[in-house]
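What follows is one chain in structure tokens, specifically the form predicted alone.
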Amino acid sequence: MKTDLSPRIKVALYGLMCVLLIPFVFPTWWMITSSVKPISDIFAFPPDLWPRRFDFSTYAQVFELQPFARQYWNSAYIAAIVTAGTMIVSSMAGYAFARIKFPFSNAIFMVVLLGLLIPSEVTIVPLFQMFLGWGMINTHWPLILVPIFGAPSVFATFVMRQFFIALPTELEEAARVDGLGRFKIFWIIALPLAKPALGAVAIFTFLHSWNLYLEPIVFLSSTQMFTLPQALTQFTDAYGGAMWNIQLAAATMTAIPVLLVFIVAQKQFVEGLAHTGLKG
């Protein structure tokens, strides 16, 4: 039974809720307004909650000093590619562990599930030995092939085998009956029904592809192939000191697509979770 709550404790908890979001919100604001100040004005305490005076040519200087252009397009394709993917990868994976009959099935899914275990530095060095044989070295190969095929996807394979296990063998039976293939049940019946485990899938994927520094760092030496978390260690002056106001108006543009990304598809996000049964 429902029960409404009275204005003054609607307004309690709204006032809680402000309260709890400054940690979350609060350093987002400070890093957009730093960026347009000048970098006297950036560590003044008490901090300035909106600029003095506004420095819009850093946003100039980030394309000046480096070719940010091009590195802001060489992660967004990556982690197009990457996050498309997965996505293949792991729905025919995790349908192939929930829904086929093979020997050892459960033991080769538990097997696939120790992935999770191993951080990735401890594979850096085998794999950029594999890659430099391979000559795939300052490419960006390494960046496409290790998401997709490597111990990242292996998450994405399970959240996929597990919305899959939910659904009812009866639809696969009747599809039976109608004269359809095992890969047609998967294309027509199974794969349009785990549209919410595929967003979940594309959302923490594109955001892991993104973000990711280690590999980057490792795989690739020339500015022209940076992706942007490599790029932002760049802007620096003649002594190595960070230019604060530049690199904070560089970390901005690179934060915008992961705000729309969330913003956009936070619901499929919780709605595919929900489906697979992980919940935080």
Second form
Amino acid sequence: MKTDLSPRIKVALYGLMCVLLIPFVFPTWWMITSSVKPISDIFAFPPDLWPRRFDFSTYAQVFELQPFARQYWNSAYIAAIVTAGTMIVSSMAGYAFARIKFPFSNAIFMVVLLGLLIPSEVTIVPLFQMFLGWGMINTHWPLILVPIFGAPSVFATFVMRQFFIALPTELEEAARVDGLGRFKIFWIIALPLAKPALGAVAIFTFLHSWNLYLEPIVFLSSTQMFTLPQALTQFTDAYGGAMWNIQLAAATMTAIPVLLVFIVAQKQFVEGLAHTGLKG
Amino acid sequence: MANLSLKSVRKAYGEASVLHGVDIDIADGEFVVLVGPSGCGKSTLLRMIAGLETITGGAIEIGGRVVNDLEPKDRDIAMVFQNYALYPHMSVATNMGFSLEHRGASKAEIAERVKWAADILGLAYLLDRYPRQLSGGQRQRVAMGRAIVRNPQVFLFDEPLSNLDAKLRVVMRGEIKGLHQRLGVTTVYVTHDQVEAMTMADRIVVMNAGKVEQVGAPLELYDRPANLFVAGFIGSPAMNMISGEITQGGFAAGGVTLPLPAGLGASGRATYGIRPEHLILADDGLAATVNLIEPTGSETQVAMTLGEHSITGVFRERISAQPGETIRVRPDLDAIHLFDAETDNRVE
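Rather than the form predicted alone that you just supplied, could I have the structure of the form predicted together with its partner chain?
Below is the whole assembly, all chains and molecules, this chain first.
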């Protein structure tokens, strides 16, 4: 919808938006610029918006102080597996809840949704004991299995179910007449049409896994196995003080995939949520 | 191609019965239209023929083979849906060849059949497009192309024209009829539009509340409706229905006596039916007060009051009378219908 606003109102609106933008943009800007400042310049007051001197050695030190490349790989491959696994599980479960008639399907779906109401802090100790029993402590299995079969997947199942409910049943009926069975209807007809919802699921699942913090600090103990959020806490000096510029350099590198995912897929993310009726 | 036979077909959802035993025999190559008001069970019946709904009782035979328990894909039918149901993520060519592809046809065969269907329907220049790039009429043609491409024994159409505008509907009506004449495939077509039914069908099945009211050729239903429901449903504007009594002097009804054909054996209470187009302007006719005049150019539709009854007349003549004025009309005695007041069935 086009609205005709006077130039004065436009200027005022843009000014207001710029002011509102500051609390969101400043921390990221401060993180990026501080990562290339000498540590003595970081807490200068008032803060420098542009570094007086550039010191890129912090980025090299990130890799010297921690096995950062390995930790980066850990986060990346865990997030990739969790994303793919959640997409598979949630799309199949969402399709089943939306399309297949079976006894108590609605009641079962409600029970599944209840899983969202339980905070991860409540289940972390039983989970630890379970994975301990399975010999999976200090492995990446818990970080893969918990999200795929836990709250993120439940939310993803909800998103996919809402999408499949809205898919015209006539498409599936046409496919039945054309000779397809249930799985092929799902795979060849329903799933390709669910791309927007799958895109949304992929983005928030990836982000959830990438940012996971509680589970790694509970299940992992060796630095070689650490994921990025956990690794960020390890950039300290001999007295436990934070090495701010190095930590911020690591944080900047950690944030890059997140920014890329949003830049590349934000349209699909919005479309996917719009299909589920979740958009405000 | 094959004949299609429905024998005492019933459908119930739990305790609620929606089809109460339907018997229809459709000959090989016949074009049969199921028509009736919303909720009469016509679409349910079509979906049962397709295998998209289970059958509670009775039997459906296609080509002499009972198909009650067969999957849709094993019934050798093709269906055109109301919303076309084209796969949005596939091109026109892929949509049309989809069923052949999943029945193991070779690529060459698929290409040949798709080209054949596209040529018949004038779709050749659209084969690489996607459904979203097509107009309503083009989508409809693609849906038909998808149906004809694998040469099924029976075509099923579920209100395929209801999403099109009035003008396109007339065009597509002709195309579907032409396609049937060309291919000669047994066709069952569902619509709630009685004009579609009249213009397209070899035979019409009029349904109401889960039952078949009458089966017959279009003009047979128009000329000799079996009961009040069929009489009211077939024909537009609808037949005038006047309740009254058959007497020696004519049909006495609410302050007016309507003429009856000589030698009528019936007597007692009845419903007098006369189609609007079978009212004739005549100086010696009955006086009717004009309520509304709607000229369409080729004819004039007049809403009027005759005695205590509101009736409609359609005349070829142009009428200059104004609302409130009187005109004189008489029914064409050869086109009168009488229905029993208790059973609603036709009285001969």
